[in-house]
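Just one chain follows, in the form predicted on its own, and it is written as C-alpha cells.
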Amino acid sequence: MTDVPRLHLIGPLGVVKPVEFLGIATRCASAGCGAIHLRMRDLSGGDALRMARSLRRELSGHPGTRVIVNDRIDVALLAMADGVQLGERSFEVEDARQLLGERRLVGRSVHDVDGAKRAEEQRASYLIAGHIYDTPSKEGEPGRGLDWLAEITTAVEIPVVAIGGITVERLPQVFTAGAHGVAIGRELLLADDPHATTTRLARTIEQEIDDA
C-alpha cells in the first residue's frame, strides 16, 4: 500500500482565501510537508475542481508531496490527485476503493474505535483521528485526549494521523501515544512563516521517529 505521509496540512478551512492557501501550501511543501489536503465544503463542484487543479500545478515542483481531496472523489479523479480523505459520514471506504483502485490513498476520519476498525477492514490507507486537544474549529467540544488516541492506535494496524490542536510542542506526547503522523490546520495556515513552522514540525517529527 502507498506510503502514508507523516505531516499533513489541512486547508483552507475558511481561515485563509483560496489563493492564499495555494501559496501557503507551496511553502509548506518546500519545507517537507508530505500531504496537502484540500478541504472545500462551501465550493461548487466546478470551483473545487479548478482549485484542485491549481493546487496540483503549484505543487508540480514538489513531487514528494501528496495532494489529497476531501470527500469529493470525482474532483480527486479529474484533478489526478493522490488520494481522498473521507469524513465519517461520507462514502464508505470500500466504495471509494472501487473508483480509486489500490494505488491512491484513501483516508478515513474517525472518532471512535469501532469506526477505526471498520475503516481498516474496508482497506483504508490511514485514519485521521481527533480532535485530540481543544481547538477553535471545535469550539465548546473538549479534546478527546491522548489516552483516547492511544486506544485508537492500539486498536488498528494501519497508520493513525492525529488532528486537533496539534503544535510542535505537543508532538512528543502525540507520537508517544502511537500516532504515525499529524494533521495541522491553523498552526500552519496562520503562521507568520509557514516554511519555518513546517521545518520545525518536520524536524521534530523526524527526531521522534528516530527516537522511537
Given for the second form:
Amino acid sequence: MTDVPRLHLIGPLGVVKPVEFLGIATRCASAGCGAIHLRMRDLSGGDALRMARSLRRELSGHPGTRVIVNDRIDVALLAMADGVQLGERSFEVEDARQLLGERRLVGRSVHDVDGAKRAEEQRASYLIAGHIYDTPSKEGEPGRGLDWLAEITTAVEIPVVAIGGITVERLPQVFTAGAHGVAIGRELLLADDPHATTTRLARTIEQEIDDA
Amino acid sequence: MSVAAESEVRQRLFCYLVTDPRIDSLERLTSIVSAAIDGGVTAVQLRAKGWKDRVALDAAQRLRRICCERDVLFLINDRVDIALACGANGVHLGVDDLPVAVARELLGPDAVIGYSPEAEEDRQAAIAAGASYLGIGPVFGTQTKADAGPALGLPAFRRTLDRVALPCIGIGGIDQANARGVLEAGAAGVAVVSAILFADDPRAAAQELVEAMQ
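Now that you have shown the form predicted on its own, what about the form predicted in complex with the partner chain?
Below, the chain from earlier opens the complete complex, with every other chain and molecule after it.
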C-alpha cells in the first residue's frame, strides 16, 4: 500500500481562490506533498475540468504528486487525474471503480466504522477519516478524537488518512493511532509559507514511519 | 442500443421529456416517466442538479431500464460520468458543462450528445465538436428555468433553425397548444417539462402532445 500518499493537501474549499490554490499546490508539491485534492462542488463541469487540467499542468514537474478529483469521475478521467475522492453524497466506491479501472486511486471519506468496512469491501484504495480534532471548517461539531481514529484503523486493512485539525505537533499521536497519512486543508492553505510547512510535515511524517 | 445515425436521432427527438430536479421522489419520477412513454414520449433527459450523485445514479439506472425496454432515447443532463455508469445513450450539455468534444471522447462515436447553445458561435463550435443535435430556446416564455433568457418567438426560432444543419429541438414554454408550430418551424421535435411532468395525467398529456404534432 506504499502507493497511497502520506500527505494530502485538500483545497480550495472556498478558503482561497482557485488561482491562488494552484500556486499553493505547486509549492506544497515541491516540498514533498504526495497528493493534491480538488474539492470543487460549486464549480460547473466546464470550470472543474479547466481547474483540474491547470493543476495537472502546474504539477507536471512533480510526477510524485498525485492529483485527486472530488466526486466528478468524468473530470478525473478527462484531466488524467490519479484518482477520485468520494463521500457520502457521491457515487458508491464500486461504481467509481468500474469507471476508473484498477490503476487509479479511489478514496472514500468515512465517518464511522461501518462506512469504513463497507468502503473496504467495495475495494476503496484508502480512507479519509475524520474529523479528528476540532476545526473551524466543522464548527459546532467536536472532533471525533484519537480513540475513534484507532477504532477505524483497527477495523480495516486499507490505509487510513486522518483529517481535521491536524498540525505538525499532532502528527506523532495520529500515527500512533494507526494512521497511514494525513490530509490537511486550511492549515496549509492559510500557511504563511506553504513550502516550509509542507517540508516540516513531510519530515515529521517520515520520522514517524521510521520509528514505527 | 446504438442510435448514432442522424435520421434515427431525428426520429427519437420527436417528443422529448426533460425531468425537473424538484421531482425528487424516485417512485414518483419513474411512474411519471413510464406513463409519459405510454403516452408516446420518444426521448427522456434526466436532470438531477443538486441531487446527491448516488441518488442521481440510482434514478439514472432505473430510468435507463425503463427507456431501454421501451426503445426510448435516454440522456443525462450535464454529467458524463453518470451517463457512463448507467449506460445511457448520451448526455445533454450546456455552455457551462463539459465541452462537447471531451464528452465525445469519453462516450464514444455512437453516443448521442445534445447541446444548448447560447450564441451563434456556440452553435457552430458545438457542431464542429461533434454534437448530435441542438436544443434551441426558449421558444416561448417559461417558468421552469429562471435563467432561460427572453423568449425567441417562432419567427426567430425558425431563422435559427434555417442556419443549422443538425437536428434541432425547440425548448421553453412548449405545450399541447403550441407544439405544432414548433415542428412547422423546422424542429425535429419538442422538449417539454411542465406540460407532461406536472400534468394530472402525464400519459394523457403526452398523448395529446403527440396528437397535436401529427
